[in-house]
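Have a look below at one chain only, the form predicted on its own, in structure tokens format.
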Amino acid sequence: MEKRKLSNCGHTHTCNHTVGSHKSCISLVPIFNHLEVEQMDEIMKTVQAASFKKGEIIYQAEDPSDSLYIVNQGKIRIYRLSDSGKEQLVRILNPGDFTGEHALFSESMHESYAEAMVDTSVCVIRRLDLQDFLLKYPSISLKILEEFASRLKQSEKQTAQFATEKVETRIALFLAECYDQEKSSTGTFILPMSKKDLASYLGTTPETISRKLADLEEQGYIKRKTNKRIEVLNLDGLLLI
């Protein structure tokens, strides 16, 4: 096993060059997993595997954006800082998700920060290798465009909610969306982030999140089973708040 520092990252971390980790990483990602086995094997040869400890910065604003980062195991939070230093959570990446896609098209700098929420392993593919694959396998480009469209839709939705919806509505719609994604037969789901991150994502404060969740429970819309596990009792009601 080779261990070395991967350049252009905020902290020192371990790169593990193992075929198994590369293969599982590539097979998780929608932009690659539609390819033939031989084609994925070709991509695997260009991949570097890197590990980050909880709280470690993978990249930060103004770092060169020259690689695609794919989450193999763990979880990554992507956030931006305003001029005043206020944090705005953009999204959370789970296994199979990726970031750094702007490196595909031009030499640029990161505009956001990527931080490991737990001990996390990622697969890294450099710009030049990616550009070669885009030319060789056009279907990858289509998959990336699909992901861009999805992210743009989510970003526009978030912006519209900030501008037009009250905090209660933002929280209710977020809970309804989590419930829909979980598709649990028991009507329960686990909040995908901490109250601090949720507050950053929804443009409010952790204290407001706690207070509004208590209000929703008192009104019979939800029931908090544990700190992060929530049961939806009245989905239609949540959607009308």
Second form
2 protein chains.
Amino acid sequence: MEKRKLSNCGHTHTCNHTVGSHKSCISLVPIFNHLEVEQMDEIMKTVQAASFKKGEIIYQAEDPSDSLYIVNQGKIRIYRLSDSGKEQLVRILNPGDFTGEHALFSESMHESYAEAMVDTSVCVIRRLDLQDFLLKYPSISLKILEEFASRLKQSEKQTAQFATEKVETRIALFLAECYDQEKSSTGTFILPMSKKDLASYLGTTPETISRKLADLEEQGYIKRKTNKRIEVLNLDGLLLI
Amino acid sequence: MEKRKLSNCGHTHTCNHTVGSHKSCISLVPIFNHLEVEQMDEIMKTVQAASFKKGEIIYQAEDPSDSLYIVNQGKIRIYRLSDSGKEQLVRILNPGDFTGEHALFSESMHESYAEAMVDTSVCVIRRLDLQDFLLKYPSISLKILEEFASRLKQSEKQTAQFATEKVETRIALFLAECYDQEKSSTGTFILPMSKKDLASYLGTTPETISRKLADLEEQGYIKRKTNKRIEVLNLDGLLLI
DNA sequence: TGAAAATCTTGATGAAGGTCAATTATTTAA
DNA sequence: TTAAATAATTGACCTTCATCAAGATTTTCA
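Alt. form predicted together with the DNA, vs. the form predicted on its own above:
Next comes the full complex, and the chain you just saw is listed first.
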């Protein structure tokens, strides 16, 4: 059987720096960092800094803020609400990632989202300012378009995975992806979120995650070193589960 | 309990006309129809017509075409391939919808897609032409961005549904959505695809679709009139399943 | 640090739905 | 229009995984 391609493990883009001042929001993130220095300066003037404590919620469906948020430090967890109100973790934003589709679109896009913070500092660009820039510098739109296309691809891939693979396979693919992204020399990687969150992300329960990891260990694919750190013993095997 | 909001039933946008000439591809579709007449004329010059017979495949992962396709007549079914190669129906394009992300982006977006035709005529804009227009007329990018944002929202919603709702609920929500979109005076609607396709779209099997429809009928929520036509007897009930 | 809270693990059980197989209905194309 | 192909239905069975519960471990923060 052919070796599988890997799916995404919840990282939206790799950006390991810890952003210093709120200005670096602009100069370091992909959607702006291709601009000329003067153009970035112009945008920086409109940027405001903000920070959130753990557990705070930036916005929810009923309470739409209309700004674009760029993560400076910390993480933002983005949940989507299903029709019956159950929530699924769809993405975790790391420094350099952005959110706030409300700022980008007019219509009825303002629903079914919730976002939770983990001691985060962000840069904020208000809707009106952003709209100006989009028209003035078309290349920003193209960058955002690229980002959206990438997210869309990722989301559809995940949907297809939900539709066609069983939980065990989804977990195995997730582990392989995480391992692939960390490329630690020790042959190990760290789970990027709690098993509770992971269960939400993969559409299963913490109990099942526990059990499947135990199974995978028993079958010799992985070895659990600590709670969060996992050693991969047989990557190819993982990808064929 | 609160009445649920509806999810999408596979239509990307409502566009009932049957497009006549290939020129109307430009003047009728949302991503172009806001332009000035001269601008549309300019784009029309670069448009080529093409048609496909049932079962043909426009492109696949390994064989990326690099054009933007706008559906003129017929339908295009878009499948996504999971990591293990199983495919899921993710979207059905109707006249006015477009596809061909390859034309829009540079990098490694060219994978895991397949598209199948049903006697379709399409308009084709080549990548290089399109790139010119995007830079020349920024508003096209904004329109495409809006379309992508909408698809992304839809896709994430569907992912959340897969992650949190059981098959029975997904089917019920799908029926309610279809009914909502058709608004037939008879209280009925027509399933927009075969049950085989529907099973693929909803991540289940044709057998389960059959059984669940029978259940829903027995419980008095719906009545199957013919193979494809379904009468809705209790919409609110459907939404609470 | 140490107590409280949160998370994780493991077991027992049951429900939901997938698979296989046989039959019936519908669609396609000659 | 009819034969062949495809799709849909129904039944029997069985796998997967969610749920509930109880205990162990890790994390938090006073």
